[in-house]
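Okay, so here's just one chain, in structure tokens, the form predicted on its own.
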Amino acid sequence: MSPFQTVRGMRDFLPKEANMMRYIESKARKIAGLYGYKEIITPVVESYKLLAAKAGEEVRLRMYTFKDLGGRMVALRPEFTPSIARLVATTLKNEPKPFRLFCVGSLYRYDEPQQGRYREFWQSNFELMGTQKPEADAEILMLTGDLMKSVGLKNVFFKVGHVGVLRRIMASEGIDEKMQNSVMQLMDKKQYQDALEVIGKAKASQKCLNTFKRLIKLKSGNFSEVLKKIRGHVKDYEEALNAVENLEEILTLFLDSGCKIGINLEASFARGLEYYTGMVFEAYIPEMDIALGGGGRYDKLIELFGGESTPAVGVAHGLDRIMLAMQKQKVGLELKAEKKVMIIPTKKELKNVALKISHILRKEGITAEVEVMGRKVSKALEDADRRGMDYAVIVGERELKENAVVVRDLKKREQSTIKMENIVNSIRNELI
């Protein structure tokens, strides 16, 4: 690999982009707002025992881990929730709850390069902690729902389970958690048979396979029926049926909220992270196979690392892949419309006038750019032309003489003679 070219699976984003990242993110933030999440920021490099407590081994496979200096070993942060429940175990652990916390910025995973997949990756986090409710968990559907409608996504619907009615059976079954977890890291990769076979060398019972065999073929848009129907195939196992009741309440509240996306709820649904116990969703549209985002409720992680017992419930969303979205369904960007303005000197002999009017300009709010490379006016004019700016303002002796510059309005091709102390309002009234 040159030296001169980005990393494998990392990516520079050009100002196009780069745009679209923040504008996503700024909706992201506009939520947080509107839902009262407090914004917090954590390290990117965290310990790895932290980060691989309950990451699954999917995950602690594919971090990016290091010895520092100190001879500790530490890892980039491939997710967000362990180091917020490492800050909720420990800074936060007085403060009242529920906590509702924010955070965004990039994770980092070693997975193989495809579209939307990359091993540098942007997220926005939700967490809600200090709850069991279900109109905690409502609520994070919701939030999801209304950032993806904020963006402009259509036809945007929610793959819906509850990792609580398939981790139950197998309890019951005496199947002990590290095999729990191979068995739903398998259901995860829908490798459902080596996942029955799993549990069948668990000395499971044949009314536990048979369980497991009809809830991986249950799922469908109609929600109520799919849950009917689990209901029926775990009557025998009481703490998957408290499940079942449990994810019914939580999808019930959140169509009752007046949020319109489409459930697709899947009995075999599992998550690739190891600590979750409740409630688990991904974000799709119709065009991409790959989630948008995604989350669901983790009630132990936060004990694991020293603190009191504290249920939660969070979600993350890929801004990257919400901009490949974005893309595939050509959503434009709703940006407010804002004067662009290039000031041309004449003369070299005027750069510093051409400086003191991009000041003022800049001050009351008018993006402005001087002219650097010492081009003609022509050749100037055709380059703010290109670069899409709305106004020229050329600064010339004669004109200087009566305070006066020429700005020409680039859109409309026509120009006016304006004093300095009008170029303001003439490019904000669009007087030219």
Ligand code: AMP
Given for the second form:
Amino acid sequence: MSPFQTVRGMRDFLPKEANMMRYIESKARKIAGLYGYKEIITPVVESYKLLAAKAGEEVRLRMYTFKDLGGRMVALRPEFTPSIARLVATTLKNEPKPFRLFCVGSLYRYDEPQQGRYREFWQSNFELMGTQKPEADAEILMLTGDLMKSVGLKNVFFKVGHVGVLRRIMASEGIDEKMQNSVMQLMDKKQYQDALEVIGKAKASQKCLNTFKRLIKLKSGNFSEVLKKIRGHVKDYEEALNAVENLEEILTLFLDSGCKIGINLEASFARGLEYYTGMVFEAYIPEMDIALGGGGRYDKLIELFGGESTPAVGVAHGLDRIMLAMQKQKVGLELKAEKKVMIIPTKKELKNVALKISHILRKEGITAEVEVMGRKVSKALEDADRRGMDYAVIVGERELKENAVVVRDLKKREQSTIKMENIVNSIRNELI
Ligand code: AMP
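Mind giving me the form predicted together with the named molecule, seeing as the form predicted on its own was just shown?
Everything in the complex follows now, all chains and molecules, and the chain you saw is the first one.
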């Protein structure tokens, strides 16, 4: 591998993409503020044990794991949830509930790189902890819808399911949790035949197999009709019926809230991470078949880390994929057009004045770059044009004697001599 190439699966973000990523991040932070989620920052490196504890096999096998110089088994975080669960089980354990926590940052998974799948990727993550109520699940759906809309995406829809339906059927057939996990993982990868084989081998009843087959066949459509069908299929499993009811309540709350997001209900929808216990969902746009974000309810994870029972629901939004989606839908960034100014000294003895003017402009919130290549004025103006600057401040000896400079509007190609004390005002109010 050449040392001048990025490592496979890793990317550089050049200014345009970096700007877009930060824009999406700023929208996520805005949503966090609007919904009352407090930001926390957790480490990229965590104990391997913590990260492996309840991640699905998919994620566990793809962790960047190593021994640090002190001999500790550690890993780069493949997701945020274990770090947050650790905090809630320890430092935050006596804080009043609910917790609304937000974090954003990079994550690492040794996935096979492809469009929208990288080994280093970015997420914004929202967790609502301490309640089992369906309005909490609805809130996570709502804020995800709001984020997708706030970056300008159109026709976003959610694929929704409830792992409780399948898991509770298996539990009532005596299938243990480990076996349930393998079934859920196969369902997640849409390897339905293999999932049915595992259930068969676990000595589940024919009724159970038939129910699974029917649920797998059920495809999305009008959500109340699909719900009715699911209810019919699982009517003999009381616990599973409770899960269906819970899902109905969540979706009704969400749709009644006024968030206009399409719902595709899928009875056989599972997600790779093992810790989900209830509603699960993913966000999509029609132009892409990879999820822009996903999450769900996980009521047992905090206990697993030794905390007290803390039901929770959360979501992770894939910022890289949201960026891809925006590019696919040709969404522009709504950025405030800031005026940019290039300051050009006409001779090297005047660079101190150029720096001084730049300092004054920046203090007033105006973006200012100083010509640092020692170019002649005509070349420097060409360069300023090429860089899309709005104004050039030309610092010349003659004008300086009058305590003035030449300010040139590069778009209109007009210029005036302006007194030092009026530079800010003339640029801000476009008075050239
Ligand atoms: P997960 O933590 O697997 O539930 O993923 C949540 C979201 O993170 C997904 O819906 C994707 O948008 C994003 N994501 C997960 N893995 C990757 C990856 N390898 N590359 C880019 N984005 C990813």
